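As a starting point, one isolated chain is supplied in C-alpha cells, in the form predicted alone.
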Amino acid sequence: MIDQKASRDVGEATHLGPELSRRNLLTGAAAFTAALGLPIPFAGDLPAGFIPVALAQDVGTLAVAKPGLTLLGDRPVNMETPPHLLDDALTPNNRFFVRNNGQPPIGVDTSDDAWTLRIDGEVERALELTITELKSRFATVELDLVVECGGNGRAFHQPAASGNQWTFGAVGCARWTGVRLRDVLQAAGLRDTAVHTGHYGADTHLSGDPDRDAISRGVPIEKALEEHSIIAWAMNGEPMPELNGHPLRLIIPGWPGSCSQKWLNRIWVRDQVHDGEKMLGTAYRMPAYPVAPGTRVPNEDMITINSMPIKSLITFPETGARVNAGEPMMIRGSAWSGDVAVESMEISIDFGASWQAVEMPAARNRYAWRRWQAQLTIPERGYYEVWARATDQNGTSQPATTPGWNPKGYLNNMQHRVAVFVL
C-alpha cells in the first residue's frame, strides 16, 4: 500500500534530504515498487542512492496570515509556498512566501503622507520623500518581477545548514508598482564617490534593542542603477502584505530577496561596501572555492552573494498525482534566473536518461519568470517521476542534486521532481 503521507504531498519534491536518515527505507528496485504499489518502467535508469520522491516526503502546512503556506517559525516569521500554490503566471499576494529577520513595525503610520524615505550619504543634497512625493516626483513602473530567497532549497543540504530549512518554495513572480530606484538616487545626486548602497528598514531587532538593525544589506551601485531595481509600493495592483514589506519596499531582482529591504524607510549611499547587518560573517555569502561538506570556513575567505543560479519548478501536477495510462497529462511550471537570462527547458520521465525540450514563453519583462508547459502521454502503468531542468544563457544548467555545499546552505537550485502514478 502506498504511504498515506506520500498520498498527502504538497508537492515539495525531494532529492535526498535531511530528512530521510530519520526513516528506515528499503533500497532497490523491487523494494521500491513494492512500497509504492504500482511497477516503475525505467527502474533502469535509477540513479545511485535514488530514493522516490513519493516516499520523501514529510509537509505540513498551517492555516496562518497566508492560507496553505508551510510555516517555518513565527519569530520572525518564515513561510514557504508548497509548488503546487505557485501554478500562475503571477504568484498571488496571500501566496506569496515570508522571509523575515525581525519584526514588521507596530503602530506606525504607514499612509503615504506620512511614510517617509531618506536619502543619504554619498549624495549632493540629502533628501527625505514621502510616498505621495515618490509617486508625484518620478516615473511610475509595473514590472514583473521574481523575489526569492538566497537559502531556497537549504533544506536538501548534507551536512544540515543552519537557517530556515526552506524546500523549493521561498521565491515567488509579482507585479510590483514603483519607481525606479536610480531617479530617486541620481535626483539626490550622486557623487563621484558613491560604491554601494546600505538599506534599511522599519522592522525591529528580535531582541527589542532600538540601537540594533534586523538587517541592513546593500547592492553596488551598478546594480541600484539598473533599470529593473525599483523602489515598490504596491503587489498585484493592490498595497503589499504586511509581512511582505508595506508600505514600501526595495525589489533588487535576480539577487538575493535579502537585498529587497522591505519596511523601507532610509537608503544610505556608501564610498565602501556596506558593512551593516547580515552583510559580514556567513551572512548571505559563500566560501570563494569549493569545500568538503563539513568544513568550517574562514570569514575572510567568504564572498558576498550577488547573481541567483538558474532555476525551475514544477507546478501542476503535484506529487501524487494519478492519471490513467493512454491518457493525456499536462505538466507546468516556472524557470527564472539571476543576472543571466533563462534559455531553455525541459522535463524526464526516466529519471534523467533522456530529456524531451517544452514550450516557454517570453516573460514580459526581464526579471520575470518564465511559465512553461508540456503534454506528456504515457501508455503503460507505473510509478513515473517528472524532473524539470532549465538552462541559462550561458548554457549551465540545473545539476541533478544538491550542488556546492556551503556553511549556509545558499544558492541551492537542484531540479525540481514530483511523482506522478499511472493507472
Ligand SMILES: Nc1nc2c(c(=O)[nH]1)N[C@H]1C(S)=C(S)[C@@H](COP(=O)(O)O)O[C@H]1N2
The other form holds:
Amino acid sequence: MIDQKASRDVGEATHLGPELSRRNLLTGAAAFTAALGLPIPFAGDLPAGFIPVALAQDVGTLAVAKPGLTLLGDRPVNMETPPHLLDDALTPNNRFFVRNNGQPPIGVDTSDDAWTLRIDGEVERALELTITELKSRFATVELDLVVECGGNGRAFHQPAASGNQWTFGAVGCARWTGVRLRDVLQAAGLRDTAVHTGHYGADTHLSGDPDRDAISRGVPIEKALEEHSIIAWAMNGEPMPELNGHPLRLIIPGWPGSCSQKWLNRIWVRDQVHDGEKMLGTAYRMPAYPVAPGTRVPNEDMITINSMPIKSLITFPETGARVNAGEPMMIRGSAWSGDVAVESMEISIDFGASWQAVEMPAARNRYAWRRWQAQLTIPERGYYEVWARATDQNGTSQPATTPGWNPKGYLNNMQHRVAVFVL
Ligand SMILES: Nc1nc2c(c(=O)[nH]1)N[C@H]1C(S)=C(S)[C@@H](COP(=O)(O)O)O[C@H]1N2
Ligand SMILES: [Mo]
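Having seen the form predicted alone, can you show the form predicted together with the ligand?
Let us now look at the entire complex, which starts with that chain.
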C-alpha cells in the first residue's frame, strides 16, 4: 500500500535508515500503539529494544495507522492523502493528512480531567479549563470543516520551494465536535486591547529544546470570534488520532491549517499581532506583490496569509482510469475555499477548451467542502484528461497551472487533472 519511493525517501532524509530513524521517533508501548492505531495486548512481553515488525519493515512508520497515505517524512511525521482516497464527504480519521512541525507529545495524560487549556493575556480573567469543563460550561457544536495546509501544492512550484513537497493531498474535511472559540474567549472577557490570538500546543521542538515551540501561530481577533472557529475534541464522532492533535485542537476553517493548533493547551490573547514561531520571516507569508520565480524577497515585503483560495479535487476516478468508449462513467470530487464561499464547479475533457457545469449540492454548513459529481460518456477511443475548476463568489476561478511563485511555495490552487484511458 505504501508508496515505495516515499518509503525510500524517509531513509534518505534521515541518513539513518528506516530502523534507526524510527527508533528515534518511537519509544515505549504508548508510542507504538499510537503509531499502529491499535492496542498491543502483549506489549509487556515485547523484549526491550524491539520495535514492532510492522513499524520496522520498509513501510512508512505510522503509515500503519493511516494506510495508503504517502509519507513525506517521519521526523517530523508528515503524510498526505492521494486524491482518490479523499472520495468521501467526510474524510475518515485514518485518511486525514498529517502535518507536524515538531514531535507530538508522548506519555502525557490526555484524559478529560487532566488536560487543561489556559486562556490568558488581554482578558478580564485568565481561565484554566479541563476538557470536562469545556464540555460542561459551553454549548457543544458539530461542524464539517476543511483543514488545508498553506503549502498544499508546493511540489509544483518551479524553482522548487523548500519544505514538504505536498502535491494535492494536504487537505481533508472532517466533522469536528467542540465548542466555539468565541464562547470561551467571551467567558474570559476580552479587553479592548485584544487584537490577536497566539496559539500553543504540547508538541515539542525538533531540537528537543523545551524553550522553543514547534509552531505557535495566531489569528486576528475577528477571525477567532467567527462562529465557525472552534476548539475541538472529537473528529468524525471519535477521539482525534494522536497525530491530528488528540485530545484538543483548534479548527480555524478557511485559513491555512497552521492556524489550527493541535494538542492545544494555551491561547494567549495579544495586544499586537502574534509573533510566535512561524508567524514571521517567510513562514506562511507571501510577497506583497507578484515576483519572478526565484526572486529573493525581503522580509518586510512579506505579508501573512489569511484566507485560502478557491480549490477543488477530482476524487473519482483515480488518475489512469480505464473505461470503455461509449460507456457512462462517474466523475466526483470536492470544492472548497476560504472566506469567500464556493459558487460553482465545472469540468473539461478537452484540456480546458470548453467547460461544463456539474451538480454540486450545498454542504451541511459553511466551510465544509462541497461534493460534486457528473456523469460522462466519452464516445471515442483515446487518451483524455478530466480537468476540474471551481469558482468562488467573487468570480475567481482556479488557474490551469501553478499561480504566483513565492519563496515558500504557498497557495497553489491550480486545477486538478486526472488521466482517463478510453479503450
Ligand atoms: N501543535 C501543532 N499544531 C499544528 C501543527 C503542528 O506542527 N503543531 N501543524 C499545523 C499545520 S502547518 C497544519 S497544515 C495543520 C495540519 O493538521 P493535521 O495534521 O491534523 O492534518 O495542523 C497545524 N497545527
Ligand atoms: Mo501547514
